[in-house]
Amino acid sequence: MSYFHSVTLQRAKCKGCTNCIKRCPTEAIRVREGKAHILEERCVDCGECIRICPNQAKVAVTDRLERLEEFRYNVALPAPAFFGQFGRDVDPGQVLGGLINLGFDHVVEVALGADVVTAAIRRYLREHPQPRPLISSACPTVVRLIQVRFPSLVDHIIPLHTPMDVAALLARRQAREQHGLADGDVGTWFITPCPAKLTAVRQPVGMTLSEVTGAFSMAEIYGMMLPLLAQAPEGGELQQASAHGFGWGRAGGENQAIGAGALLSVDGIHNVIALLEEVLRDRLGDLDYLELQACVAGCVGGSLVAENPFVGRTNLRMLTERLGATGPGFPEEAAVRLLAEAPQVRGPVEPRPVMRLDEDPARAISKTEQLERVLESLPGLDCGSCGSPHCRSLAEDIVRGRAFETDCVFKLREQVHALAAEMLELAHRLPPAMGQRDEGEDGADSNEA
């Protein structure tokens, strides 16, 4: 099977250095001729070769604005880490107006969806007593990490639909309910801190059909939008969402929502990592829920956001404040009659195993004692000049046929010695005819004369 990925490479503007492949948390990325390659069926869209690349090779491709004009009546669906792109002399409701300003007929905030999902958290939490501890939906590389690197806990993943996913289908009612559009008329567009909610929206996980049409990158509608907030009609009637939905755009905002029961909160993809193995090892059991986030700081860390992520996480903060944090933003029974009602009903997550070295398992167990035979006799550097990001991982490679011993530096040198140590002795071994004695044997051998 193909995957989409919003995470693509520039091939012109890769240099073939080996900094993606060693920040890359699922390895999915080699550097082969002088060109990164991304292992589609292993990568997540965590963004994290975005940030490290230095020559700007890795992009995330987000929709045009242009495709505003493919539909009669437009949507925006801010995501909460929006909000913490603004410092304190800007309110939610200027934001909502400046969006309108840039083109959109509408505005659902994805904090709005956000609040019925809270809702719907907590009733799950209360009803289903096992598996412990359930685990968010809401951020998309976790689902995926999960399913390509820890398939046996797809059974952890909470079943409801994302924040976004809600807001859409609120905004795609309002459209039906007030203006009476049919629904290939509305485009409900998300505007996105990463590029793993547009391979979402693309590809979802879980779902037959999203309900979002397409998502911009956060940083150019922030960058579009900036020069017209002034001028920005007050949006404040456009205001749905509670102060904890916004929450929701920072590390610790869904968990503080949520409210009740041992709840830990963890960002940052390889903390979630670390974690997710003590999930596996059965040690979390006495947690109920985990907000797992990919990226530092939470969405506001996203690798399509314009502020530093800090300071959006402490925007965010002191935006809840400021709104009073006043309970529950949407009612229980509400939130949960409204996701029972959705058309497309959320199926369980799919395991996703990538580490399987052959079909037949007689053979897989032989790769792998080949490879931890390679692995023996590999330098154990990580040195990634082989363009796999670990000796491990070159020793896969090597398993699968997809690399060869002597691409490791040090192997090659190794062998260049003894052959040209090999070189240097056949030199010595003259032909009999040509051999010159040397001073000792001169007087020593007296048969000659």
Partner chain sequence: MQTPEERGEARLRLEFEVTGLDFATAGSAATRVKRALEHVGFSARAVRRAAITAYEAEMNIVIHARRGLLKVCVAPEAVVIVAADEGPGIADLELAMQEGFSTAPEDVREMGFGAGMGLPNMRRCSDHFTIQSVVGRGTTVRAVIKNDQVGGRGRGV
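Okay, that's the form predicted in complex with the partner chain, but what's the structure of the form predicted on its own?
Next comes a single chain, given without company.
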């Protein structure tokens, strides 16, 4: 299977340091021949390597604004986190008007899509008592993380469209009904806080095709909009989402919108991993729903945002407080009907068991035993000097044929010392024809004729 990834490596900038291999949550990076190498089947586009790389060698490839020329009618889909990038006194209508000034024909808030999904989640929680806890499908990094690292938990992911996809559905429906446009004439463009959302557009999970055309970097759009913001027309008529919909952009906002049941929110991918391990141990069955977000502070903490995550979270919280009870929300019946009418049905998430050593169970067991033997021979220091994240991953790479035992500098030193000792011993030995042997060698006197 081929994989699309928004996160890519700029080899010319890579210095071969091991910062990225230590932070990758799926052990998807190796350093080989002085350069980082991304294992495509394991990468979940979380953006951790982008944050940690001191040389800016990891980048997220997003769409360019010039692509608007490909369509007759273009709709911006700003993520809720986008509204947290601006000052606390900036009105959402002003931001929406600024997007129109930037060249979009229309705007549909992803926060409105969040209102729809919120209503559908409430219904789903009531009608589906098992399994528990259910897991939000909103964060594509978390969905892919479960596919790769926790494949037995895929049935816990709630099979509902994401707010991004629902906003695109609404945008296309409005374009058809109000302007008589065919879907092929309409471009729907998500303003993304993270690379994983673009990956979800190009290679969606649970669907064959996304309703979103492409995605622009939030930081890039923010930079373009700042000079236009003061002259932006009031876009109050464009704002349709409720305060709860905007709240989805920060950690805890999704659960706050749902409002009922035993709900838990966790942000930061390493915290998410720790929690999923608890789910795997069947210790959280008393919870109804998990809002899991890979980025610290939620989507406002994505690797493509412009504002500090904690400032953005505060801006968004104050915005929702200012909006209060404004916005109609979305009736459950209408939400369920809208999702049922979607051209693409959100199907179950399939596991991606790339961590298995072999497809054949017997060979996999044999390789696991081999891995344990190799691991026992390694020093267990997890230094990363070999280019693998830790000793266990090096042992796995050796078993898979991707590395050698001598890639470990300590094992290499042992072999060099042994070789040096052997060479030293050989250096003191001379062939019989080149000199006298030591007295008593082979039990005979060296002076004997």
